[in-house]
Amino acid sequence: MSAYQYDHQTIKGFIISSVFWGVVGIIIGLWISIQMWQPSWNVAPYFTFGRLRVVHTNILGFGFGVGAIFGLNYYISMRLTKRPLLFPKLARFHLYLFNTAIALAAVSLFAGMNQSLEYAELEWPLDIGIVVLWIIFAVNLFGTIIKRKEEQMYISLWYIIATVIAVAVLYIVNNLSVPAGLFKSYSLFAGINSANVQWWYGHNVIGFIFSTPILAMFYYFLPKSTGLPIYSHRLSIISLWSLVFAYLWTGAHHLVYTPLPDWIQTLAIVFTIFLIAPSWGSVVNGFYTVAPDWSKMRTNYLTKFFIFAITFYGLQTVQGPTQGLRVVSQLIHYTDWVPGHVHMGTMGWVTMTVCASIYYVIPRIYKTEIYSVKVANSHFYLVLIGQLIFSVSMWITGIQQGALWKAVTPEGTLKYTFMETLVKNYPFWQMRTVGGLIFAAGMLFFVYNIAMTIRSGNAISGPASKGVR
């Protein structure tokens, strides 16, 4: 057999890379949270909020998130197809190209090279590199699935397929641009069309990076870690196709009360409300999977991660559609409520699921046990508390901002000046930094635990040992 059989080295490389970029992204996130209430932390020109914020979102979204997706979905796909990757050397090249692209992306954004599209800031040469990365991923995954030795396709494979196709379409369409030099380009779309295409992309690329591939991990690693079969494969399939159908129509809910035609806004709102059902199909599936033995919440440390993660996913997928309603949006649109919603998903749902999946995989590819369950439990409680402080403080800030901005005197003039509304945010922004510090401390526990687990084990450098899964 080839030395790439079950290619643990590539998987290990993606996991370690994603953890590294995650640490970098969290540090930058803490920095910009301090800049909100301590302006002296803005160091021009490279370390101002405007530059650091896009580095933060890209490194965490693509460096940590997509890096983990590549590695863990390769791991899942090989086991569900019962065969090694079709092109193992291409996967290794994929790993090297990925890290090169993320490093170049960070450098270019620090330098101010930005096409001013949310989650699509990279200029055209790097866009091409990202497309190449995705093509490599698609070719390897689809080829492996087509050549699979297991006829039955488990739900995780379907979620991975949906991710690959949807992200490819979204990224290519939104990044169509006209180059104006090596480091500058202009979008092919303009005006309200540009905004509509951007948020069709912006909302859905988050959905198909932070929902479908993370659900693929959830559906695979929850049953594997608990020893309990998934409650309903049929429900998971119905949820998948309903999710895919509804998600692609929802982007315009970001453009409520803008010049976008009302009928497009309303269509997006309707599909956004519908989105609650397929999302909660997975929530119910997760809860009912563990329902036969809730004692695993005490006896199996990974169960806590997965169940709380899917709970945050459920809360997020109620909160998101609710804030898309015009009556709610008129209060919280453009306020801190919205990033509070986003961070509940990224810090609660995504990070908990990814960390738990890594906790499951690393001991198996190193043929050892997790270094410390106590450290893992400490990690869990710290990120849980930190995330709640972080998100709740932002929700309160958002409601306060909306209320103060809308307050008027009996004469019909604004009751509060801009500076008065700004100063009232400071205590909550400071609280958000405290929550971020607690969350970051939890992630350091995670990094330490993974590093010590790797140190205590022997990585599989050749074919997988018999029985190691």
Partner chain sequence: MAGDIYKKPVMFAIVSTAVILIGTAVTMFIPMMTAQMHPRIEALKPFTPLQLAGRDIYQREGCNNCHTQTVRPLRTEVMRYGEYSKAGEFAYDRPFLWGSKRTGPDLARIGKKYPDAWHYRHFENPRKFFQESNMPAYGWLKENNLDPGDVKGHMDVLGFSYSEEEISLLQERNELDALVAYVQVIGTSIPRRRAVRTQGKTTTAEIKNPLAGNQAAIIAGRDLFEENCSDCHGEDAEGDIGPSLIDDVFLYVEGDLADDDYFELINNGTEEGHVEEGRTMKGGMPAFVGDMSREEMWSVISYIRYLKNKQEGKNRDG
Contents of the next structure:
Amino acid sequence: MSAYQYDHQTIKGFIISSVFWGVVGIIIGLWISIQMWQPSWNVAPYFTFGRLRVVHTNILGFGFGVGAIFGLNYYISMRLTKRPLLFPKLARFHLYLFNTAIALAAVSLFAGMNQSLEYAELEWPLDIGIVVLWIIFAVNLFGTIIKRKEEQMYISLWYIIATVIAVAVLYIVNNLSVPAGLFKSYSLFAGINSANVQWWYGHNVIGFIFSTPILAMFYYFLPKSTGLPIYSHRLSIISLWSLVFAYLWTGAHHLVYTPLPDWIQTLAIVFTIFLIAPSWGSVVNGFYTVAPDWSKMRTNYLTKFFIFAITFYGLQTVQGPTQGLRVVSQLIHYTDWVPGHVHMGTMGWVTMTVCASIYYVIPRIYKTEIYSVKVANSHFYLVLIGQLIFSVSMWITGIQQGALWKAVTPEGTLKYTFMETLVKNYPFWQMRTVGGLIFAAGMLFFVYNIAMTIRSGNAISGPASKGVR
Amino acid sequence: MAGDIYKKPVMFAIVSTAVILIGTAVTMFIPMMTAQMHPRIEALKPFTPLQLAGRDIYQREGCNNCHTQTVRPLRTEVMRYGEYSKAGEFAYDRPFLWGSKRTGPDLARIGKKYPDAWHYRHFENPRKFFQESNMPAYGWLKENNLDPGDVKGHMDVLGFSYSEEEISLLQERNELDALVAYVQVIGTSIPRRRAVRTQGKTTTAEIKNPLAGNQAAIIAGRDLFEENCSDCHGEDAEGDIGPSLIDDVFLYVEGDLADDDYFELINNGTEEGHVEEGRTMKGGMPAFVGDMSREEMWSVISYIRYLKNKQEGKNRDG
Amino acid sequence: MTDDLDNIEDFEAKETAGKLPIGWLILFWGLIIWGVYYFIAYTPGISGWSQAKAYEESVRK
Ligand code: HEM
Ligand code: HEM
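The structure above corresponds to the form predicted on its own; please give the structure of the form predicted in complex with its partner chain next.
Every chain and every other molecule in the complex is listed next, the one we just looked at coming first.
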């Protein structure tokens, strides 16, 4: 058993780091949500909206999201290959480098070092650090998989492998730039071409950080925590390949009605709509897996998390493709509808899956049980309500905004000035802050639950015992 | 055969890479090799050192998180912002700054829309112009001087040409100067095309103000003036960023013009170098074609006339 | 149970391993067919449709 002990410490390190960055990112999220209706919350120069917003997205995407991906996918790989990591010391180094990089990332973004590429804002020295992080992950992962003790690779491993490859290609290409000093660079790409490269990256980095590795968790932890086997092997195969194939064509759906050549936009929209099918392959597989025993929704607290998460993924992957259509895009593009979409995905799908996976892993590493299922249930309902308030209010105000921008008088002039349309957002932006607070409260329950579980695990120290309930 | 791949990680990795690269090649790599992805409008000029410094600040402050820089080819959008964006306008943008969220208005056609003075005052405190704006204040940029050495280095990396004089002039400029210089050049490689904006509007048969002297119109006009014009023309139209409207000078030439000239100017805005009735514009008066109805414009004109008469009365009496 | 090894067999149902729900299949092929239609209808080189033309038309109205 002790062969795993060291790796478990590393994984625990990743999980705790991820949760830490999650808390930081959420606090900043609340802050920027307030700035949007109360500009006096801008504190120049470091804490104005323009700078904080990228800290929010980077810390949550790369600190919370990727931290959890590294840790939990190490865990999954070890379990599925039936062996410890091939390079345990490297994994530990990976953990330290990860935290250093995220801390520096936050500081550099506060300082305004910003490439202005969404989700690739970090300047080139940090880019190199990020690439090193992924290379370490890839080396350790492939090494461990190649030296595995189980011949068959389970679905989760496919998703992880595809993730690592895609992220490497995406990240390197989009960040190609000419340095102009240590803290400044200019993109290798210009004009509409740079737009095309950026959104090829932008959409796929969302796909390969907020979809595929999260699906890897879903496919692993759903059967583990429910004890129910995945419904269809074949469905998961077809879903995987069609997802990975189609994803890369779709970047230009972020550029509908821009000066990008029409054919690239059209092609992107075609594949965007197609993406419903592979995404729903996983959704259907998830539902059919639990279908034989829906009572698990009541009796097993984790089932709830996973089933709601995959439901939000399902909604997200219908809503997202629809947004790509020209008729829809012209109404909702650039409005608050999009943050509504974003947060259903990040709060409803990503965060729920990650939290549930952590609930599963931490007690096992500490050989104890979860501190309190009650607290976990409170966590669940709070994040659910918080997220729904957030998304629904953004959808309403987004559609309203899109419609007001287009409204004309019978005389043929615009009906509303920009300010008139802006002001109508304020009540909804305030509502979002309320939703965010409820979500954040839920996350505090989560942090408390995990902390208490770790404490009881430490206290028991020694081979498996019952733990406290 | 196919089942084997799930037992061979290396093979699996190779196949996934190939699958990923197909869409990448068709939609990204191959177009990049063709001319259609590298268009350039002839009138487009590379950034000057001051403008580039401003653009760097725009990036640093993350203005693109609230502002887009593309006007879509949609009717109402063109009405609101101006000519829709063309592919060749962005050839010197490394990277593009189109943005993805319009918390604030699109800036693709902001260049020359307002006078410099308007921007200085707006950056200092956006709430002075728009009480309910949520844009952060950027007056503090004034405190920071530019570093000519840095800017020069950046110009070299981008291969833009400049004179030593331009660089040394930066010594006396601050970051706010740079930002305003950049904002004023955005989207100016396309002519403002006043004709498009006019469409369906000044085909008016009215040459006389139908609301001249109308009491209700004057009152309505006062509110409209306060909302839309006083920021630039002063509380009592005595002149500020824009010229006085109560003197006898119109577009820098002695002698007032008729109401329909007022109408056209308010409707279409002004444009540097454009000549109207033998008078040359300096630019900086925004067009209100999208924002005000015909009746509203006539009301404002009635109000201006009212102020003017009052002023003339004062001049006579005292 | 921490160090009990995972049994891959337990992860996937055997009886339904090769199933593809019919509704999902219809979705899959339906979207591909729709994609072909959309591509033809909205690619300037094929149908002649273009964003700029669509705009001009909307203004002329
Ligand atoms: C209390 C919770 C949260 C609050 C209050 C919050 C608030 C916000 C706000 C105000 C924005 C800017 C929207 C705009 O510019 O209009 C934003 C953007 C964003 N947030 Fe959050 N957020 C929260 C949680 C999260 C989480 C957990 C994640 C990811 C795991 C996340 C990821 C993002 C992303 C990716 C964007 C960029 C969206 C875009 O570009 O359209 N947020 N958030
Ligand atoms: C098949 C799946 C999906 C498709 C086709 C899709 C499509 C889209 C489209 C078209 C937009 C652009 C909206 C606009 O600006 O007009 C968008 C934005 C976004 N989506 Fe999705 N979506 C999908 C799933 C997801 C998932 C699972 C997430 C996970 C969190 C997600 C996160 C985001 C984010 C963060 C943005 C904002 C990008 C930005 O402007 O910064 N999407 N999506």
